[in-house]
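Given next, in structure tokens, is a single chain: the form predicted on its own.
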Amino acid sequence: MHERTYDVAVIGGGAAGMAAAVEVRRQGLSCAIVERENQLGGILMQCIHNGFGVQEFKKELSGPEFAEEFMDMVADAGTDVFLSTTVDSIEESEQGKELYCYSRKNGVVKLNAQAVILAMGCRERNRGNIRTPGTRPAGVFTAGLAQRLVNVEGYIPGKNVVIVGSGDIGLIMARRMTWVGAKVHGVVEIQPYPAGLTRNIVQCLNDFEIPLYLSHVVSRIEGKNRVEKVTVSPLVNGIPDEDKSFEIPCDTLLLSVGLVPENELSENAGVEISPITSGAVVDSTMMTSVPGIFSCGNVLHVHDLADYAAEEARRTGAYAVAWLQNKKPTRQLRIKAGANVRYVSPGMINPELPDKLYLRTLIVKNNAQLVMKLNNNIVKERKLSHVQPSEMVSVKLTKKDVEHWKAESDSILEVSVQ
């Protein structure tokens, strides 16, 4: 069995994971990434598109652009990584923790490190997940692997197309299936508001005439060994309306239903998970309930853009170092999702260094209005032109902001939108 020893262990070779380790690196303590995937950069390497690094490189780049950046700055911190090698589980010992992995070129590897740093990632609900009824054919793909056949792989998965969902990836998709032949029949969203950005709207349905099903589900899939066609119904007060369905033929469906972080080794390792968010609790510092233990990007909460995930993660690392260093907060307040809000992160904040909040709202609006209240006192307020549960809102706070509130440190921190 072979053994290393590091100061910081970060689970996960994608945005997150890369960033973390090069801030902790930058810090001037010794870090290893453990990646399963046979290379760095997790899903950015079949995201072909634009749009990510405007943010953290201010340049806009491509999926593979993006993680070769910090790969570059992987390289050339010194970071040491271990490539097509699993994380099997995370044990305590007396220096700190050990992780038990596995790889098909150095066997059986030990690493002990003082912290660790889940970045994960998160895997597609699939088929199984929203109980669509019906035959079993052949020819339903989940966006993700669609995504990666037609990118990676040189495949291409159908002719004739119907996407389940208005996620940004399903709307990707729809635009790359059109690019590669295929035609798209239409987007069918449960929701009666796209879940998807609405850039992703406009540049990959409306620009190419692609009709978005809004209120609507699948309520049938058929076809022997490969889908035939598919029944779309309308929903009435979230019933199928099924005399007013209808029926798409087609080869091809793509389920772009949602994301799930993967948090099987974090529950493992006695984390605590949030049932609202799928990921970890975390505290100011993004450290969980196994002291030690960070979490950040997408095992963490599921974000918009690859560049928020980076964000949050190299102050995950800056975290992690500082409380190996054992400059820990010594106060730090709760905070609550309020009226129109589904979660906040982190779950808390500490007042003497305020950082980024992060949280998701449950309704669509213009011309909303952000409150933070503590002990029923309004503390902070902000307009937000727009706001809708597919779009995350973050909120940065100063010194500046927090210098005036006085409270102990049971008090709450609410955060609403109106």
The other form holds:
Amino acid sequence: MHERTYDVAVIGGGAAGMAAAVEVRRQGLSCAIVERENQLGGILMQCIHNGFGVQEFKKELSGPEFAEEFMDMVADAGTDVFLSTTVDSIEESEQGKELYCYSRKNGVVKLNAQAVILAMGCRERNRGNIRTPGTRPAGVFTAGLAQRLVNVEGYIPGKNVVIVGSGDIGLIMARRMTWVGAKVHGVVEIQPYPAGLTRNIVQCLNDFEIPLYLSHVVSRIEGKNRVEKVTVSPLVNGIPDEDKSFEIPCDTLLLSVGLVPENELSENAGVEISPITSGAVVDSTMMTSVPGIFSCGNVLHVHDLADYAAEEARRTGAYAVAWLQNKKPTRQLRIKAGANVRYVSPGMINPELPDKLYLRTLIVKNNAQLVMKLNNNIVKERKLSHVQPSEMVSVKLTKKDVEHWKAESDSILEVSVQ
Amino acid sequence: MQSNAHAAGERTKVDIAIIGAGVSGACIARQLSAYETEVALLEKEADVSFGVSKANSGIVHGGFHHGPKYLKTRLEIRGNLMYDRLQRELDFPFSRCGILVVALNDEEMKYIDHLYTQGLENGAIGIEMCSRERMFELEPKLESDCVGGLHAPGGGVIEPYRFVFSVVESAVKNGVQLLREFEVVKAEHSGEKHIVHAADGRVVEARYVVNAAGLFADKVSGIFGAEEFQITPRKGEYYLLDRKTKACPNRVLFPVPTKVSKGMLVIPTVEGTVLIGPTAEEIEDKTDLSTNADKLGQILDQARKMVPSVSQTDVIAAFSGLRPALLPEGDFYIDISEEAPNFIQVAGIQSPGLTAAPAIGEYVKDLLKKAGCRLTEKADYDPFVTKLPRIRDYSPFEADELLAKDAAYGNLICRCEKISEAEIVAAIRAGHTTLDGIKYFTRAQMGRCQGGFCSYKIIKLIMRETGMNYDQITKNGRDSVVLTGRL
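Coords for the form predicted in complex with its partner chain, given the form predicted on its own:
Now the full complex is given, and it begins with the chain already shown.
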């Protein structure tokens, strides 16, 4: 068995993994990235549309261009990269952690590391998860799989397409399938509002006159061998209305119905998982319940933009280095998701070193107000021009924000939206 | 079955033709492969086990559900006992985890009494009446209302399709000819021979024919001019739960049975996932494998009556299967035809058909002898199939050695179920070249992502190994094409 030793091992070579590794190397510690695919970049490599990099690089890039910027940094920083290599398990050892990795080229490789950064990303929810009834023919794909087939593998998955879910991948695939010659008959969204970014609604649906059915579901899939048609039903009080249902003949159904952080490896390593985010429970330094294991990017919670995932990962890289240098927070306050807030990540804050928080709301509202309370006293307020569950809200806290806080060690910071 | 282009008029001459490569046909074929006789196994689908045997509860039953007067009970008891040896020979996942029947009130407990007595009469080994305390000792996840139940330690679980694949592999290894996509449409009898025609023009000549056509046994019987009967498809819907679920019991949990079925179960599958279901609904269309929205609630409710921690969020897939019921009695119909010459009926093989199948193989062999078929034992019969390593069974240290021999075990294709390139290639080389065939052989695409990450990799491996073009790749044969164009 091959064996290598590093200060930090990063699992996953997408936007988050690369950004975290670059930061670790920038601070002079040794670092390896383990990536299961045969190249770095992760899902970015199939996202050939633009809209990446506005935050990180102040320019608009496609997914692969965005990834290449980071690949160059990874190479320049002298980071070791294990490609086509899957981490099978993370074990505790006297020296730190042991990662057992499988690859065709190197067989089983054991990586020893003082700290581990989890950056494995997420997976798509599928038909079973949303329990769409009907037959089980060929022609039902998750949108991301269809995107991979078209943009990387060069295959067209169907000719007459219905898309379930108006998340960004679904919207982008509506346009992409149209461009490759397929007819997209509609996008069906269960919520009364679109899940994707407004710019994608305009550029991917409106520009191509693709109908968007809000408050509708695909209530049945039919077809013996390949999909032949789907039944679309409007929701009345949350229940499909059979009388107003209609059929759309099609041969393909693409599902863009949400993403789930992929934490099976983390769970097997003993990391505590939040039932709300399906990501790890982390402290103010992005460290999980297992000392020395950190988590960032879409494996922690699903981000709207790769830029946000990279930004969060860079901070995580720095926190991992600080932890290895024994710089640990003396005091951390628990953060509670208050009214109309689904979650806040991370779940703790260090009042000496305030940082960025990401949150998702439970409501759709214009002119909303973000309210932070410490021991029931309002300590910060901010206007939010528009909130909806599919749009992540970021809050940057500065030293100035927190200097007047009268925080005890058991104080709780409650974050709510009104 | 890499190519669909079978030569029309292609003629295969054998002693015995078996129609249907489900679990019954497969076990009959393997049984006969131990004798000096030419056997052809005819399957209308693209792969074996794609009918009734694909979607059922996967239970090796405990021998107490039906009374001793039924043929199916005798074959169930015998079949159950044959599984340990079969597992050693055929290397399929099998766990004798045991079965519990859960009584939730005193009325149900009376029925447990009946099941227990029935099981004793049948000769079921080791069955035990359980108090409430004993039930919770055996299964801590049970609903607190449980008042007692029945324990059948001899019951167990298998993956039914995987079992059929292994049985067929063994049969083929011992000389059985497997003809896939062979849909019998016409037959005539002349000069001591059946001449069996497939839809695509191929012909099989056989002295004896065994009708193990599952849902279509009535139709096949008609084609051969044999007995008239009707197979009624009875649909059962299932939900598959992620292996992460907290609701996985130690043993198969049955409710107290109803008149039409054994009720909805909570099944810890042999591969670590959990199956809940099935419903029981008589339908008309023998190809209707759809699932229905109203059934999910029913299944969850029923499952939660036994295991309250069953959760809707753990669902990763829904599917349905059809039981080939021969009403009204519901017993197996396995006999020499009185109408058609040299024709054996194997019909109505619903539950406990999977358990009984190995015994059905023996029973049909004896019927063939009775019908005049000469069977002498083969000197070089080899009951063992080659064991294929599964990377998920290896520790990293053991895997290190395996990877040194074959590096393709190091390329993990299916992350959810941990299936390597080497295992998928083995499936393809064994003739499983559809996405579903590979799924049932290896488990790749069967986990929580349901193929979202790995199916395109599997498609590329099929193309690499077989030389098939992208537009020949199907989900499960026929027109179930996956890709419609190339950029």
